[in-house]
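Single chain ahead, written as structure tokens, the form predicted on its own.
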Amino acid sequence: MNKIKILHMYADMLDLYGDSGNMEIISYRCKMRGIECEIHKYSIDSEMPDFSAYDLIYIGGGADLEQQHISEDLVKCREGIETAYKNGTFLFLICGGYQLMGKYYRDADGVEIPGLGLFDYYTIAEPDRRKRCIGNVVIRTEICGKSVDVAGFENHGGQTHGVETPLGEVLYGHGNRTKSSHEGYFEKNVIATYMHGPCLAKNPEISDYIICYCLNRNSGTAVELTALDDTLEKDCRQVMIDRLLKN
């Protein structure tokens, strides 16, 4: 049987906007291909984890409290998620998980919470706390060669700068930053985005890249999911970009 690894890190702290149902439609859409998904958690004064060990490492998102809870914590994690990271390993991050992968994250009071320096990426939150990119975001990526449109829900101070590879164009919201071009960041093994939902519950095409990217990876060869009947998803989403785009 094929089968998934999967390391969710601080699911008790960084669960904004239903961000653990990430996992909970990873786990669905495995099942109903038959596919193992073991998850495992971490959180703060848990046992140091064999990073390297997971196919995917899941963080979400969390307000600047909870980040700066957390951010002495992961810094520890720090060697064992690069490693993972190099060897393969996916990186899912969601919002608070975005920013702290990134060289650092300043907040509205001007502290500075380290990052891991992942990415060469920074985040600056606008000092002025009524001024934040919120609302619904559509984006234009491309998942498998395909050109798909993204919908999810952004609320977030911080400013994103520094993105090369970012994971799509923005069709409406504001993305990155305040009016941005461009939302969340992109490599074959990482997807870092600022959309809650969950994300993945209106986005099929991004769960089963995740998926395709971890059996792969453990396989060596190319792996081809079983269709899954998503029309209810799509149609829901395009109802949504619909209304969107018209206004």
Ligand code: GLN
Given for the second form:
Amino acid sequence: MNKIKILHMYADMLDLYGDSGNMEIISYRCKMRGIECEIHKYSIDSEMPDFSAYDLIYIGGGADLEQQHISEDLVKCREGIETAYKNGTFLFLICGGYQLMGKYYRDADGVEIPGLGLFDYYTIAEPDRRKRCIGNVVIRTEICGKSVDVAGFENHGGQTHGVETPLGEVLYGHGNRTKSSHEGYFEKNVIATYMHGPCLAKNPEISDYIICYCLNRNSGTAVELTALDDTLEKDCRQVMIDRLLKN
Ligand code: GLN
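Can you switch from the form predicted on its own and show the form predicted together with the named molecule instead?
In what comes next, the whole complex appears, and the chain from above leads the way.
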């Protein structure tokens, strides 16, 4: 079936640095290939959806306050999201969304926001609010058997511990913790990252990995995506990477 169904959660609350743009990128790259892309939104007070009916669940980033606001509602979705994940629905998670799929996020005041505990990592913010990981970030990741340098922008106080399968190795910036060697969390059907940007606008390989995963899962066969002309995206990214790594 040439169609992808997406659930974008808390778009009204978790949308730092244009994180919602990631869904525009997925939808654009699908459209260019004649793949239908249906995006539904879910937020506090929405009717409980059938999470397993979606190919992709997306959650963006947000400040501590927004994370607190959505936390009670998110916990109510735990069973549905966990079942969907176990059935193979793809989870794409940015920053605050990334943190809340782990065991917990403890903010700078020591207030603990429960995560869904889907993964073993946990996040603790530095008590000193001035100590944040802020700035551009470049990581080297292995995606579809290829090594790709991915660029983004991070801004988090949270220090994520206990990640065993990171998204990539940090070439510039902080990553999961201050001056960490690794960034994000990666599984076949999960990409979680601190990279805003929005991340997918600069990194077409990640978008295509997600699209490809969803189509393969639906069709049960290995789908080959039509190549798109990504010269502009890749050139822009390279300018940024060169600027950061060559200085
Ligand atoms: N509130 C979290 C932190 O500061 C997440 C921030 C974000 O989503 N950029 O660690």
